[in-house]
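Next up: just one chain, as structure tokens, the form predicted alone.
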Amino acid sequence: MLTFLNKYRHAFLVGLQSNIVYRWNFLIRAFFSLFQLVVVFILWGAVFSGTDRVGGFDLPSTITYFVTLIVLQFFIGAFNEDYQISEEIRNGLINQFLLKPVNYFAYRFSIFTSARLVSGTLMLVPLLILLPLYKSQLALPPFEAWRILLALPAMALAALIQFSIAYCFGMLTFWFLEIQGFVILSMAVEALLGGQMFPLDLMPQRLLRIAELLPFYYQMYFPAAIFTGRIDYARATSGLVIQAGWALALLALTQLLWSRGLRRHTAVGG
């Protein structure tokens, strides 16, 4: 067992060094996510201009949800992570892990999760110079011992189901040459049912049930969510069982197309 965790230990230490070497693509990554920050208090401020409140919550709560939202995105979201799998596919880089001891899935985890605590971490530099500017215009909620006590597994499984859906598409490129228009469209209802567009709350109560019973709810409304105080106990709690069930169906789902995708590989010898 030892030895098995000590094999991806090496994997993660390595895509750390090689992340922190390009620190500063993810530290300009970070500042261009600040004018996202800006818009959402341009395009929020003008939504409540007429209102104090809009779906239950004020001007505050509201930009206190995409601000953990932009931070999560940095600790949890898949950026490139298909695209590097399928480009591993197509030069034939993947045979190397045909021929030694090392699980693909767990490997390419690794790199992921050493790439996300890089750049979460270069995330909060900007965040934490700019906090005097905007720290008046936030509305953390009370602290609850079990907002964070959930939150944080709620976050390994968002990241786990961002990485896993991310995997899956990587793998289609056993099977069609270009992944490109899958990736865009998941991203596509990835922000509309995942809460990067709007707080999914905001929605008529059937669309959110429905919306709660698909990954997307999970993989950044959920946590961030639960940061914010949008969701209580039961829900975060039943919630959390969902969520779990997904990230199984979903590393099921990696192995299949991994499983089968390999039978055609050595099908056509590549």
Contents of the next structure:
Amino acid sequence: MLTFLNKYRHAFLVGLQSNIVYRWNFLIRAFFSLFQLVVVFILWGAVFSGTDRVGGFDLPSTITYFVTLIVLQFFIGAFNEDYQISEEIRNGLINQFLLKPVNYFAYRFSIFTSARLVSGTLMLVPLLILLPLYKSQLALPPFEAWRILLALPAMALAALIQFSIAYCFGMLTFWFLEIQGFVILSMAVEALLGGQMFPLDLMPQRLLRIAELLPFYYQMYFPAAIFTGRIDYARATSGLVIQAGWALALLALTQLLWSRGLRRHTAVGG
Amino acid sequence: MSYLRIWLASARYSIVRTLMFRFDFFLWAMVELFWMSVNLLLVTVIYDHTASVAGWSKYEMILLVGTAMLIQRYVMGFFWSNLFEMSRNIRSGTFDFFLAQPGNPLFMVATRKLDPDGLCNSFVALGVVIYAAHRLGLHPGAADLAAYGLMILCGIIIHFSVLVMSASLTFWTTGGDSIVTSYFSLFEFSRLPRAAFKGAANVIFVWLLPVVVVSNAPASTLLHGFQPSYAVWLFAVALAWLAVAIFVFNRGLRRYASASS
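For the form predicted together with its partner chain instead of the form predicted alone, what are the coordinates?
Next comes the full complex, this chain leading.
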């Protein structure tokens, strides 16, 4: 067991370093997230100029939701893991994993967790520096211990779901030459149903009930909504069960695609 | 005249190429359609909870978003992939190929191919604008429609200039294509009404950068009739940005030293 963990500890360390390799990637992403925040401020500021409450929430709690979303994105979101995996398949870098007792999924996931740990922490820096600018706009719900206790596992499961989806898109390289189209297509779906365009609870109730059954709901909106007080205890606990179900299902799908894909894979050169 | 013939030849080549990669065409058309729907859904959801945003009613807002989409679809269809590839070509040295052609380099680079998927979706965007105008009971006269069309053209010129400038930065730095990608974020602002911008945001996005006027000017022409001040403003901005873009491109061209091989 210890040697097992030791193996992936090294992958974890590689992930820490990958942040240095992809530093431009990070900086540009961080810059645009802040840009996005400006859009949020302008749009929702204008929305709330005509009304005090939207869906039962005031402007500060709506802004808090979007700020939370950005923090979460840098801690648990999949960035370009799909493209990296796709590259490794196309270049034949995965061939070495077929010969060694290293599980490719576990290897990639270790890199993902360490990379996100760094990117999440780094993202806190500009957000904290700029805090005086928007501090008056924030409003957290009254402190309740269960929110933290449920939001943390929800975050971990959300990370697993996000990574698994990215991994599955990477696996498509076994069948398709280009995965970019699929990735951007799913980005639109994820942006909408993951709650990045607007808090999902603003949707008509009937549609919200459907969204709750989909995995996208759990990859971003769910942990953010627990943190910012947009869902109650009952909904959070039942959500956690569905979320765990999706995490397992997606995990199974990654393994299925990997074993199916390898059958089509022809390792050339070495 | 010969430039028109060159352009028609590239258009023909692009259509043949699309027919060869039909699945690609379908996929990318879907991608754009999805993103357009996402933006329209955002508007719909917001107006479920309020009647007006910065003084704009729901269908006025849809008209604005549709106008912004229309301009962006034309830019995507005509220029986007050419200019995106330009920054890549500058780095790899393939850019030589364009300099060797007997024509204005910027023209040769910018018109190499079309993306029919973006052009197809421009009809969807146009449909959105017409639908919104219909719901608002607008009956614009021929002059208003002509003004709207010209303003859309100015908008395309402005987008084109911003893209040329970002891509030209590759002559100096290597991070050019991420800057080109940044263009998308910038133009998210053009889906917002001008009145929503206050304070510093008003100075930056309305006065310094052309992202807000580009969509707001044509949309309010349809909504409230022709306003000379908006038209002059948009026209001047388009001219200025195009001039700067051509200047930056030509300065960059002087720096271009090809790639060693």
